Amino acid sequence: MTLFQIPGMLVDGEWLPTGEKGTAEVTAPYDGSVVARVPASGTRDVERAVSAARQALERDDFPRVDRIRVLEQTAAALNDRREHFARAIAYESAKPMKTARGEATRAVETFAFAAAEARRLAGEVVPMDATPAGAGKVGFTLRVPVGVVAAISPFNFPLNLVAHKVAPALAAGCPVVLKPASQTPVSALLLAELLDGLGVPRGWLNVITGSGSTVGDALVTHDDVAYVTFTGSAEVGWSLAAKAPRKKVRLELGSNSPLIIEADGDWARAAEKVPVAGFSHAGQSCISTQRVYVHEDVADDFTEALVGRVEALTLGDPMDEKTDVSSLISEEDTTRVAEWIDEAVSAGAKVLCGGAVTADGVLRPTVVEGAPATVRLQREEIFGPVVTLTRYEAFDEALSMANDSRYGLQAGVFTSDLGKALQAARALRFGGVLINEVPTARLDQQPYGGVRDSGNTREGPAYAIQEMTEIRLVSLEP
């Protein structure tokens, strides 16, 4: 008996209980219990789903007024079912319930913002008569759908990051083929059930479940897919983009987000925020606070406050209301992160707290001080419950260390000096620079994305909708 009964995957308005490769079990990372059974798709399933989406685009039978209605009703229905979706998130990803509820609430907001943006999506007037050749002409632009959207979502936000792909696509008038992460497809399928029940015409939303190497590659390279939106690791993302050089492949990738704490900043407030920013969902967030650079004048006080709060975090079952940190998505990831900690210690770093794995397989939240800049805890994206501390003397030095990364998603700076804040905003090469805030903060309406190996897009409904449409010029001459 499974915890969630899933009717199958949605293709061309039909729920298919099995895929080309049969079915697969979705298991809970914390205790291995069976959460659901879902179809295991293959390339023929991809072909059928993309064909259905292409036919939906050609039928053009989902007018804007209906899309707005569905998006608004989805936001309302999600709001009514937040607890149900939070339970699905918690079971399939080991995200603690208190955190899962926050994700469900954010998904409500994402759909609401998408509906609002769909209402105001418009072109603009072009001043054709600004030159002699344009005299007597009237010009304007239309925003038209880019085409079929392939959406590939990750395991760490199995509902809200699906919402950030599906809601803008529908708002823009683009049919979608969604491939949720194979570890966490349940929330996405429950969302598809909800949308299907609210009257999305057949073919406009298709959800296929299966492996990234099979389903993901087939989607990205399909000739009838015009736009790919992918969230995941840098290595996978850029490899997918290389396979489809003539498509719009938009990537929201990883990071090793830095936080700078100046001596004049509110270090006590930073110490309150970092335990959530660095260890929420066991650090499995693209913008999890990872590298903390703290001025030597306040480093002792900050470190003492931080370690005390980290040691007070409650570990265990994600369904327990008291739990702050639970399992990583897999045992392999737990082993990997533990190895990275050992590597840093061998290179001279000191573990201030954590570092061990509990009897139920949870890696204790770990604070590491003095890790050399060359070790993986500093160079790579940990995607685990580890925060590194590095002391510095000069602000310029901290800015330089923060920039010493192949990633560039978001950075945070705590300072009371407006001049330093503006200097950081100009100097830090990141998609977002957050002053007096941790880099883990994200509002769903903001332009969110990175530079360098962190990606090439800006998400947030208003920005995603613009990317999912194209400009068409219309010129009229009476």
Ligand code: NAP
The other form holds:
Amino acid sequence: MTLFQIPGMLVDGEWLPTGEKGTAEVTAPYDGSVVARVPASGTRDVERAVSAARQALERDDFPRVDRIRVLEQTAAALNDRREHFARAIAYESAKPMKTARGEATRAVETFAFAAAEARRLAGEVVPMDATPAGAGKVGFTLRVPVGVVAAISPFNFPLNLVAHKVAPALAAGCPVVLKPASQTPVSALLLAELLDGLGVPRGWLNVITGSGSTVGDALVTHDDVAYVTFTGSAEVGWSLAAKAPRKKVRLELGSNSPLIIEADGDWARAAEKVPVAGFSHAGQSCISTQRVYVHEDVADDFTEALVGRVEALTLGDPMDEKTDVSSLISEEDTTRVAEWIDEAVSAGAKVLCGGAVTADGVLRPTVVEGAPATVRLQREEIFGPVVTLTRYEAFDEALSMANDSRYGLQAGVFTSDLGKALQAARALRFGGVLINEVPTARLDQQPYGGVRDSGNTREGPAYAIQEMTEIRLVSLEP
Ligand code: NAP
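Other form of same protein, the form predicted in complex with this ligand, not the form predicted on its own:
What follows is the entire complex, opening with the chain shown before.
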């Protein structure tokens, strides 16, 4: 008996209980309980799903007015079932219930924004007669769907990051083939059941479950896939882009987000926010607050306040209402992060709290001070419950340390000086610069994405829909 009963994977409007490779168990990272049994697909399943999506595109049988209705009703139905979805998220990803509820609420908003954008998506008038050659011509543009969208999603936001792909694709009029992360397919399949029940015509939403390394290539390189939206690690993401150079391969990847706390900034507010921003879902967020640069003048006060709050976090079972931090997605990740902490300590860093693993396998929230810029805790994406503290004297120095990264998703700065805020906005080479906010803050309607190794696109329904449609010029001459 599994915790969730899943009818299978959705291909061409049919629920298939098994894939080419049979079925696979989804187990809870915290205690190994069996969450669900899902199909394990292979390349023939990819072929069927893409073919179903291509035929849906050709049939063109999901008009905009129906797509808007489905998106709006999905938002409402998700809202009614937030608790059910939060439980699925918590079981399959070990995201504590209080955080999982937040994700479910955000997915409601993502669908609502996509529906609103679907209502207003329009081309524009082109002033053809502004040159002599255009005299007498009338020109306008249409926004046409780019074609079949392949969506590949990661484990850490198993519902809302699926929503950020499926909702804009449907709004744009693109059929989708979704492959959720193998560790966390349950939320995605429950969402697909909901959309299917609301009348999405067959072929417009296909969900295949299976290992990325088995089905990923077949999906991304398929001739009938026009657009790939991938969220996950930089290594996999950039390798997919290299395999499909003629396609639009849009990447949302990792980061090691910096936060600067100036002496004139509200360090006490920062100390309240970092325990959530650095340790929520045990640091497994692409914009988890990781590298904190704090001005010498406020460093002692800030550090004391931060460490006190981090030590007070409640660890344990994600299903327990009190839990703030639970286990990482796998034991290998726990071992990896512990090794990175040891490496920093060997290089001279000091562990101010945490560092050890509890009896039930949870890595204690860890604050490390004085890690050299060369160690992995500073250079790589930790994706674990660790925040590094580095003291500085000059604002320019902090800006340059924050920029010293191959990643560039979001950065945060606490300052009460408008001049410094604007200086930071110009100097920090990131997809987003957040003033008096941690870099971990994301609103679902904002343009969200990174530069450098962090990716090459912006999500948020309005922006994703632009990416998933193409401009077609229409020129009329009487
Ligand atoms: P991952 O290992 O890269 O996996 C992401 C997805 O890619 C999964 O569905 C995975 O399938 C699939 N995949 C793996 N190998 C593949 C291949 N060769 N071809 C095609 N697909 C393949 O990442 P993750 O561990 O799930 O997620 C963590 C990463 O995502 C972190 O780096 C994090 O920063 C990033 N992230 C970025 C954002 C953002 O918006 N920028 C948001 C959230 C997370 P399997 O599960 O079957 O392996």
